[in-house]
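Next up: a single chain in structure tokens, the form predicted alone.
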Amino acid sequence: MDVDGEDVSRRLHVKFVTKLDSPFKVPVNSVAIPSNVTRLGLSSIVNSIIQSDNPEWKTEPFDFLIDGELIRMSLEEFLLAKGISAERTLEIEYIRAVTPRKEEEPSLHDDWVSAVNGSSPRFILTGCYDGLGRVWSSAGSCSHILEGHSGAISSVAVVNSKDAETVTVATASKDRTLRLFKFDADESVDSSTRVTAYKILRGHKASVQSVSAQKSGDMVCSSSWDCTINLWNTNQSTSEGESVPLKKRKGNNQADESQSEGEAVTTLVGHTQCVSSVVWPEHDVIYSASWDHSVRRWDVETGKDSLNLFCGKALNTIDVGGEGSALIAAGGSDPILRVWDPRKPGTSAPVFQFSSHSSWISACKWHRSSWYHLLSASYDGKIMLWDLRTAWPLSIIETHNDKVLSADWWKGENVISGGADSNLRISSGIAIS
């Protein structure tokens, strides 16, 4: 088969292969294509081949790999850069492009959307500068409003939602406190139910910047401008160091909750400036990022840090995932997203650096079921989707018209984000192979 193109002076013989199921498969025959074809041209060729057998086929964007590496330049340039012979028949694997296929209607808040969390497939959790947390069952549909903070919410976390009738979530605020809330995510309501915290966590001496939950849901950790990380129990019953229930509130369309106060069980000390972000990926391990330019890994049992990486920049965000759930991604006060592999001994240098943003990085998140994919959000107003197999972003999402302050994956194929334009945005239909 010969495929026409602008440059007919040089042709390459290729075979297109895929792990995708029908109707995405094409016959494994040799095809002659122009050497100067780019990714978009390759996508057009594969779509044409599929459409020749299936006239009702709707065009689908594809990405392409040779020897496991994504093509992000012309085919000829790629072969030259990688030292691959053009004399043999090339085997090119194609996958569905990692890009949104739909943008949902924006969900407007009353102020900046500083935090989003998509870890539960049942709902989206947001935090806002108006001091309220919100629970969204879908775009534009707010089922619960979480109230009580006297300052902006800086971070939110889902504590326990899997197979539980009542969901527990945590919010962290610039008012120096954290609050724990319970609600029924599946209840059918005509208007937003207002929920009061069942527990207030006090102990930080400055704004609380980040909160993350232990996988069991028994504890949360928080980080603060006071340079510390605190660990807290999430149980409703009182224990030593915690007050008896304070009050019971029930108002118009408001959930009935007893309220108690909790003190930190443990404090991790070592950072010398604001601890901007924490994650709790394993039962006994916490990771933190700080404005003191360091990433640290903490042993929960001993309270000591077992890893200390310096990058020379104040850091805003951290996440752990990728291959073996072991790679550390972090971003901060420059446009570079850095990825470390702590399993590699004797080096503190990042194994990957992605530098397509034009301003500070505000958020980064690994995809929960992929070794390769992660996202970053920036004050440049963009969200970028990355694959470790190429240095260029797979897709750039530009749905916000101001700084992007927070971003996460939701239900595997959606990216959710919040920004200084006061909107929650949902970019859907993202195919992750």
Second form
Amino acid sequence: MDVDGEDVSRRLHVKFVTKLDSPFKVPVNSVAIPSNVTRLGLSSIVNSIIQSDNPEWKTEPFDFLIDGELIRMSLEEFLLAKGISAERTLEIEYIRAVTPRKEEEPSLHDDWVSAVNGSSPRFILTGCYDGLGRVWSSAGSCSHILEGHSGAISSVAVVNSKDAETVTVATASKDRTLRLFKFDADESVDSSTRVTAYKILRGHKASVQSVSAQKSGDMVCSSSWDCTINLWNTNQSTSEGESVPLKKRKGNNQADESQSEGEAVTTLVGHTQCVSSVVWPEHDVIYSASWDHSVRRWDVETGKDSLNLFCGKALNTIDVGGEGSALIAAGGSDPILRVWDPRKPGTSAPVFQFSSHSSWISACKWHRSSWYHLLSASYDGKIMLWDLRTAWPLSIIETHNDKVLSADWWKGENVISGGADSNLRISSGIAIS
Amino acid sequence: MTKKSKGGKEDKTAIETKSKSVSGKSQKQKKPVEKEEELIQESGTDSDYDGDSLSGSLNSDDFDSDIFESEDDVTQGGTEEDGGDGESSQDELLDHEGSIDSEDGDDGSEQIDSDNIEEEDGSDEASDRDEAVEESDSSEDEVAPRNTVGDVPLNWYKDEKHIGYDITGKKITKKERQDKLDSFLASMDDSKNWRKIIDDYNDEEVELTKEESKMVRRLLKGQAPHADFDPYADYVDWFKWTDAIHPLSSAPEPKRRFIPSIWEAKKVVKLVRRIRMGLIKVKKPEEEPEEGPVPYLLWDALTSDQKNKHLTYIPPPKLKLPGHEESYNPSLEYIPTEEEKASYELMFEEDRPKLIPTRFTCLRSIPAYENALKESFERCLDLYLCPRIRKKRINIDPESLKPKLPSRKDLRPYPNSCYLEYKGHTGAVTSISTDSSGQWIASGSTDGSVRIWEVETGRCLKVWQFDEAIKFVAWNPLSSLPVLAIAMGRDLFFLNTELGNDEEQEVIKEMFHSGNIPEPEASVAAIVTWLSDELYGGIKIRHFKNISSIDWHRKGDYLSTVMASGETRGVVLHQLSKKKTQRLPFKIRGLPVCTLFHPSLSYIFVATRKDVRVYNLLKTGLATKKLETGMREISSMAIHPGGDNLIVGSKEGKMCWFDMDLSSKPYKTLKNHPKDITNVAVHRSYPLFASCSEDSTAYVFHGKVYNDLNQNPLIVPLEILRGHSIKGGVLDCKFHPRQPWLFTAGADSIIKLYCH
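Having looked at the form predicted alone, could you now put up the form predicted together with its partner chain?
Then the entire complex follows, led off by the chain already shown.
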């Protein structure tokens, strides 16, 4: 160790390792670096190492992990805070930084975009305050318009996308109904095709706030301002038969006969206020968040709630994912995104709290493949990408210039979001391994 | 070793010891010493000189006595002839010795001579001697006599083997004496041997130093032993002849001093007799002249008569004495620096030091000098005229006077931060109202628009545009009847919000259908007319005066409107289902400001400018209760959902909490706003109430009402909500019906939602 430089910056011996593939790999030699470098400094070191081997290398931001924790301060402070000895050779794992590299063209709607859904890799589904649902095959190209609602759409869900032929989607609206649509996602996209619902689900007494589909696609659940969660069958009633989609394709506004009406199969009662969000991650388990400050887990078979987490704040959104698809993330009427682990016995305190937003959180979604990553959207106009391994946001997307009402992942590496600026925005190129 | 010469006596004793030691060493050595002794004996003036010891010591030397006697005569004769000729006599002695050994006698005399010469010219010697003199002080004290036998004749030990005892009590054995031949040989070998003498008392041989021998020689000459002794020093008269406090003699006072003189007594008797006879006249003592009026001692504190005269005598306050800093020319350390002066400027006015020391070169340059006389006159005048009262001071910790309130943290949730704003109005938002579920909020503005907002997202759902500024909006309390009542100018509108489901819509449409408006009753025909509104398909009720306030009954069918009119015409009740209007069945004193239905019973609260009256709607007659607010002008009222507690806001910024079980006087009056309170609100389920004011703030309070009748309501201020622009203030506030959130409507055309 060099004595002169010790008071200015100590030097650390580190070894960079990675699970990334060959162009990202660096030789496994230990290098001495000053201890006061931050993530940016480490990233430039790794970039220059790669560049020395590969002259055509384009600079790429990296993120660094020591013992499974992301570095968000200077290396020296990090080691001090974690109590890691600086004597031995440190092993620093690097991953590609989770940050959008490209911003797609915004897709303009006629009104506020209240719901987006990116669960199908083939298209993006959006719901709008003008009562229309839209299907986007890519940024700026609307393939289908789902019409029929008389009120603003509050939530959309893809019911069944495995079927190559037709795709079933569900929309929930403030006109107290849900509608199910079927369309062919691979259709040519010259002009947007108008689609009417093949089934209208009536039964809620107040605005429907959220809809979520079972994985099998047989059922959807919806939550409403009438404090209930309703479960519905998605299959067409027997009388209509298979001709309905054809009719719809031709069908214009006089499709009344082709529409069937569905009634709620079950109603889950227990919440005392507006149920703002539901998710249906497993076959018979539904999670719901409500303005009565609680998160509940429902058993579909019995219709009883098997878990009741008290949060203290009115909740707007919930998602289940993460490690073993068991962590519950929820946000609501305060700027804190909370993550609970219901497997932990005897406690209802959140295991993670992320508080970088400055207003209500309108949406939170777990990444579908990563255990660590989730996004949150807020009324402050920001979308933040989070990693459970650090308390700081990985990336802040500030493309919206008004409230963000909904956001989702799409195809694993894109973030789609809709907001009060009537735009659907796609931030792409997010590298999550 | 030399002895310090302090007086003749001490020198004598020193010599005495020497003389004692002279005994029995050798004849030749002793002779001069014995001679010296004789000389001293003769020349000594002190009568205390004890010759016996000397003689004793001489006697001890029996073996030499004959020689001594014979030689004594010789020496005596010699000294008598010439006192200062000691040296020559010594020479003679030496010559006498020389008779024994004539060869070296001259050498010895030469030696002494040379010594003498040295003494005479050697300044170094003198300094040596001085040092020796200085040293002697301590050495004499330190060396204890080795022989502790005491003052006994040594010849008592003549036959003993010891000479005495040392300090530990052991015998000091006599040393073997050299026989005469040996000593003679020694004196021949060592030229300095003549200096050696034997200390008989301690039984040791002492060699006289040069100084000692000189001292002996000086003594032989009859001089003072030390050369530096001045026998003719100036006389110092130590006695002070000035009077001393103590008598010089300690003789007792003579008796005569205590006995009165007979002669004097005779003389006094004589004088008395003469005075009696009148031969001597005695002057009478003159009386003191009468002084003028005694000045009234204004500041003579605590004179007893003053205390008695006045029951409450107030001593003048004691002032702090002026210090150095109050001097006209204080020293520099009192003068504040420029920085300190600047810091005084920043201080709060009361905290600022009263006096900032400044320097003036002379008194005349003080600014107050010109007015000094006038001022001192005025001060005196002030002192003379000032009324003084006794001020009772109570020593109470101000903190202890604060009521013990629970911490704000324990009273959560309550609204504290604004996250959502509802923007769209172009004028001041005058009134807001939430629907019963809390999903929607309606607002009316001075721009003539009524809007319905989605609470969750802040989206404006519906807009109705009117020509007049909206005064009041009120949502029907029934969730099944989503109808909005809007007051503007003289008109009251019922609007269909179209938010209910289809069946509810049918009901409302039927209700609003224009055809079925019945003829108004004669009693109210002059006051209201029911019309149908073409523009928005609602119902319009036109009043004869401007509407100031409306309130829905909890069942959603009746609505009271308030107009600024007296008696029975100020408040009317509209029934929506029957489209009928009726007056209140009683007279109202004063102009009503607003009304409020009791949340569970058939009572109505009518607020006039100064007080609130409670009427039973089912009984005609007088008010059942009158609540005296003590405020100048009531602006708004809100009732606790329990129905027993009423909050009244006034235009002077005060808010009263009435506990109607307790008294007709306010239970608590809160003075919190500096400007008019525009509205007060109570939460339906949480123990919260709020007030909003023209000072653009809203206050949130915790107001807990207990079921226990003995326990008074708990009121705790929680939060001041700011955020609206200063201009115009906050015009309305409403709680969310289910969440602990507060909506505030500002004159800055924004509605804000404060969340917990």
